[in-house]
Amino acid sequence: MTGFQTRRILVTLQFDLLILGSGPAGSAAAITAARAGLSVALVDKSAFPRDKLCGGGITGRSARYMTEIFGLQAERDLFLPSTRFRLTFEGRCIGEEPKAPVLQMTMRREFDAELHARAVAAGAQVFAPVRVTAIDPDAPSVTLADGRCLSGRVLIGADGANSAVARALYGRAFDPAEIGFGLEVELDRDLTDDNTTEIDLGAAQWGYGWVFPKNGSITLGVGGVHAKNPDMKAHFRKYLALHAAKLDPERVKCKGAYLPFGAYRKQPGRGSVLLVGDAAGLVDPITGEGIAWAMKSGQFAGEAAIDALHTGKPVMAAYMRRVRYIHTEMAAARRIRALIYSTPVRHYFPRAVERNPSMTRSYLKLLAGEIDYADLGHRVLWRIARRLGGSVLRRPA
């Protein structure tokens, strides 16, 4: 057992599948495995509902996955549809779509609680709120603060960017040079009646700002690669001032959290231990969208556990076959991000978007899940290289 204070084991409970974390990734793994008849322990440090720092944008891809995995439809009491989209750079509008593909906006507190409840209804046994005091990735097993030990044939780490499961496997949860960091606040809905979704690609270095309308509030935040933004609070205050000039940025209480930002683990786990969602770094490095890949990787991990336990074959191989598609998308997005955020392109890119409305539409198609990065990548690279005579591709970032 690694990384925690040990306690005397009072009782050991056996399961087919242990899942740490019951956000979208953990709940997706739980509902997939439980429906197939596996015994599932769903462990979380918090009781649901609980708060979660996230813009709460449900893209077209996310909406498909939540219906496919959970049977959940975009109902008005849980979601606010936004069909207006604005792309900005340092506060200046560079692209706007008044009839964009629908983005469903939700509060993660209610959204995650709904997914969690559906996993429980499928048969997952919940241990929450609990504190994990030890993780043995070789058993695999986890020990709880009350002395109970949960043992499983497969362990899934769905416990976020600061994953305890990842720390037990690798000694640290993420690479400090690549991890993202975000600050966010919920603002009074009375500040605006505009249902426009905004992404600002210049609000931070190697990052962006967001304004997402919700039922009853507006979520405003700024995030980016942590190492490139030593004073993220300054970026946040500047972006807040653009949208809420009447508020004193110094008095606004924001929330902060580390966010995976494209630094995905090419080998997400070891042996009988799998990492999913944020714990595996599966967050889009350009749009910052992580809910879709969280749900899908959780489903993939649940399916891999089912296959492995039925066939006796390695669970990691079964998971890698499935998650390879997400990795391909992440790798393509990272290549595009390295180009558009590089020093020579950073100031050119917004002008290119202004002159080419198709680039904003392509961005929206990515959010909607209508196209993949693998389809888009070569066109974007070729367009920028052609306009700058290839010099951008030769100069260092």
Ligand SMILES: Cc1cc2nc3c(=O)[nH]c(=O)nc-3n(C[C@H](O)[C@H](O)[C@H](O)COP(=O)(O)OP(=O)(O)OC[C@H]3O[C@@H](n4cnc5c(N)ncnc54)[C@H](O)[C@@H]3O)c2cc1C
Given for the second form:
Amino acid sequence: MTGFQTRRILVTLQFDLLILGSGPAGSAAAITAARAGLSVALVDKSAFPRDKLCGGGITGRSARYMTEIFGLQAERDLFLPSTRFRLTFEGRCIGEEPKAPVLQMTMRREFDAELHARAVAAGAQVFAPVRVTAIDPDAPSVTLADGRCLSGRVLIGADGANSAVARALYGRAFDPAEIGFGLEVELDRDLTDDNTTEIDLGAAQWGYGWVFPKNGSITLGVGGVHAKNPDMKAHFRKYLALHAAKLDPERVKCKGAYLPFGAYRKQPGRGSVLLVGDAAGLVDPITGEGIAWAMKSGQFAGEAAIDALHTGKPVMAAYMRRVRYIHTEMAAARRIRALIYSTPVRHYFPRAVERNPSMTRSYLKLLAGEIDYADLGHRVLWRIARRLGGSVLRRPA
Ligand SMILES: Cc1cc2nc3c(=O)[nH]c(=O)nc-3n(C[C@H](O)[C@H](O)[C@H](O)COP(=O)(O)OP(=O)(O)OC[C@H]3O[C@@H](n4cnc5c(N)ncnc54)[C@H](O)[C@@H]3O)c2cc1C
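Having displayed the form predicted on its own, please output the structure of the form predicted together with this ligand.
Shown next: the complete complex, the earlier chain at its head.
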């Protein structure tokens, strides 16, 4: 047992499925399993609604999964549709699409609360806000600060980038050399006059800056591989200055959070314990998109639990079979990332995008979930590799 503190257990409550964390991943696992009749405990350190630092960009893929898994449609005041898209490099426009596939912009406080409420309505029993004092991956069980012990036949770790379940299994949640880091601020809406979504590929190393319009505000941020950006705050101030010249960047208070930017776990869990979403490192290494994969992996883990409890077969095998699809995408994206962010290409890439509007469209189709990385790699990026003599392709990811 991994205990943060020992405490007397007063009562043990038994469930089919224990889920730690009720972000998009945990709520997706909960709704999937509860609808199939499993008894589900959904445990979170926070009561909902709660804040979560995030750009809140709901891609076409995310929108599809949220409808498929939660029955939630995008046509709600929870979302602001953005169909204008601008790709920039250090503030210079290198690609623009006035009629891009729609990106739905949302605030995670309200979005996550909606998903959580739908999981509860399906029958999941909530334990929140609670403090977890011990996790036993072998039982599996979790002990709460009030002395209750929750025991399950399967435990799902959906507790984000700094997952306590991953720490209980592996000693640490992520590899510091691989993890990403992002800084963000919500700004007044009057700084921008339209609903244009912007991605700036030059705002950070092995990452980017973003301006995402919202109902009532805009979210501005920068993020990328932490080890490649030792002074992310300097990148943030520079990018902020490009957009809000009237603001003193030194006085603007931003917030930071880690994101597992392509550092996915090849074996996400052990025995009867499965990791999903950020806890499993399922964030796109290029776009930083994590909400879609959190929901999808949560659904996969919920289905794997249903299968395993009905057949008596190992839950990990049932999960691995399903999650392989996401891993294939992550691995392909990592290879492409090594290509486009490597030093020889970094300065060539913006010019290539500028000259080939199809590259911006491909990026948007990728966000929309209309193509996958296999298509993108073959159709567009090999062209760059050929021009560079193929040398960067031989570098390891
Ligand atoms: C700056 C930034 C910008 C981003 N922008 C985007 C974007 O625009 N679009 C996109 O698709 N993705 C974006 N992402 C990624 C996205 O936020 C994550 O991939 C997504 O939130 C993962 O969902 P999750 O359910 O796995 O984890 P989370 O959303 O982190 O949820 C984890 C849950 O577990 C709970 N928890 C944590 N520890 C414990 C504990 N010990 N006990 C009990 N409960 C616990 C938390 O309270 C939380 O409710 C961004 C990330 C960052 C950092």
